[in-house]
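The form predicted on its own is given below as one chain in structure tokens.
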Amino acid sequence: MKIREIEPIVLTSKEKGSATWASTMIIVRVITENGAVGYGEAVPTLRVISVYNAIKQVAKGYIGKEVEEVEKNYHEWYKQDFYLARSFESTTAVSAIDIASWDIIGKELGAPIYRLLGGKVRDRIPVYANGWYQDCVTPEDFAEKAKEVVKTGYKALKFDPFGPYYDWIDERGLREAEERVRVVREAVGNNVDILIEHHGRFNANSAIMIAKRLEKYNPGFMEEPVHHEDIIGLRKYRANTHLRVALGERLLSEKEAAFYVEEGLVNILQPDLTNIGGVTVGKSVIKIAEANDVEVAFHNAFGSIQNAVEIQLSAVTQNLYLLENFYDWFPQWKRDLVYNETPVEGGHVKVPDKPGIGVSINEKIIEQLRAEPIPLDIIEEPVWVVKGTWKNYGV
């Protein structure tokens, strides 16, 4: 089936949820010449306008191509776009189109994506909670909300305890972070994983000081402890702490993922199907990690279409650690977009069996929330943190 149309669609609402970066969704609708429809999702963050326009450009390379030929189509775009390996806008655009293509293929064959990739190795996907700590500043704020999270059945939760610190951290910041982590550990007990989000914002020396202060609380992993591009700093960090490193949400290609894995820089790889190349590249990255005894925990922080396809890939990932989950802290409209077909129950999500990405799409929600791409306002609190947490509390 040849691709006839590719349409980027921006969705937003007054209901924003816990994450500023995810207050908007960019979805892609692919339509074939015989009328088959598939959906994918791209990354919004601060680049809604540029990603929206990138999808229009990448679409020029896909329209008229056979939708089933995902490998050929990806590599044709790789050939055309000289800067693909260095362009987030291009990689997220091609990822969204690729996901929509797999959605169509699954619908054509009457099978969910997991069946097209060899079948699932689990029926239920274990997930960890993220987004739960909106407006948490004091240790008491974190402890109270953490208790609420584990009461619903989650066995792992992730949070950023570092307040407004960026690049470096001082003794006050270390005390505040440690106190937040200490009370969360006490609140959830020793049988729940606590995962420490650094958001890739510290120099190596500060990250090592953080590791030394927090290692006694047995974190499941330290996510992006240093700036993403700081390979030297990451090697220094690895040499000075035994804590497990998780990273991968900003990786843009199979080769980039292979570098981090084969250099021993990561214990838990976090590829994001909406910017690494969709299902086509994602399935290869899983195998690279598996061959090197690295676990996988897909980055999953944007919207309900991303969530749906990453549930499908998690189902076929033997080396899965956990799947990130914002679903319970999404604005309601994101759950409504997929008819709430991927609910979390007891810290797990049942793998859906509908063809393609496994869920139905509510077209009425698309028409109700369709919006023009506009630039986001810039305020002191960066868009990449959970809202209301960029603060000290005065220990």
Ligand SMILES: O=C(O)C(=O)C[C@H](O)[C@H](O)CO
The other form holds:
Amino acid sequence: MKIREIEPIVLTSKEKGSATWASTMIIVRVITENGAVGYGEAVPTLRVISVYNAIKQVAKGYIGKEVEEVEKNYHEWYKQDFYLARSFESTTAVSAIDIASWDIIGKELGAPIYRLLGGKVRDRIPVYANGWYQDCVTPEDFAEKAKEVVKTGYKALKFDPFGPYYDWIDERGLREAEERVRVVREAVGNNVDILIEHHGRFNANSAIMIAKRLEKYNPGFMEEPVHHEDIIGLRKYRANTHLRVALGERLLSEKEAAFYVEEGLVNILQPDLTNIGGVTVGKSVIKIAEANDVEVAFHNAFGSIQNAVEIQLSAVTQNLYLLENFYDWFPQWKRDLVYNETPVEGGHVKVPDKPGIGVSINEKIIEQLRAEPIPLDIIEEPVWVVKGTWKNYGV
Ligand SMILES: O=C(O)C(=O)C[C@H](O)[C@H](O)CO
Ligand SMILES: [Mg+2]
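Structure of the form predicted in complex with this ligand, given the form predicted on its own:
To see the whole picture, the full complex is given below, headed by that same chain.
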């Protein structure tokens, strides 16, 4: 079936998410000549306008192509784009169109994506909570919220305990971070995984000091301890701590993923299907990780279409660690967009069986939430911060 139309659509609402960048979605609607419709999702972050425009540009290479020929279409884009994986906008655009293509293929064949990829290895996906610690500053704030999360059945939670520190951290920052982690460990006990998010913002010396300070609390992984492109710093970090490193949300190609895995720089790979090349690239990155004894935990911080398709791929991933989940901390409109078909129960999500991405899309709500692509305001907290946490509490 030939692709006839590809439309980027920005969705937002007055009800905001737990992070500024999570308050907007950019979805892509693909329509074929015989009227089949599929949905994908791209990554907004601070580039809503340029991602919206990149989708229009990348779409030019997909119109008129056979929607089923996802590999061929991806490699045609790779040949045409030239700057390809150097351009986050272009890779998130091709990722969104790819996801929508797989959605259509599944609908045409009457099969959820997991069935197109060889079937499920699990019926329920274990998840970890993120986004839960909005407005947490003092250790007591974190402990209280963490208890609530665990009470609802989550067996793992991720948080960034570093307040406004960036690049380097001093003794005060180390003390504050340790206090937050200590009380969360006390609050949740030893049977819950505590996952530490650094948001890729420290130099190696600071990241190593943090590791030495927090290792006694047995974190499940240390996410992005150093700046994303700081390979030298990451090698230093690996040489100075045995803690497990998780990264991957900023990887934009299979080759980038292969580099980190085959260089032994990562223990838990966090590919983001709306960044790395959709299902087409995501499915092969899973195998690269598996062949190298690296576990997979898809990065999943944006919207409900991303969440749906990453549940599908988590269902077929033998070496899955956990799937990230903001679902309970999304604004309600994001859950309404998929008729709330992927609720978290007891720390797990059931794998939906509907054809394609597994869920239906509420077309009415798209029209209610449709917005113009506009620049996001720069506020005192970076857009990627869980809101209200970019503060010291000053012990
Ligand atoms: O989810 C993650 O791993 C991210 O790094 C993204 C941010 O943490 C999330 O959007 C909350 O700010
Ligand atoms: Mg992260």
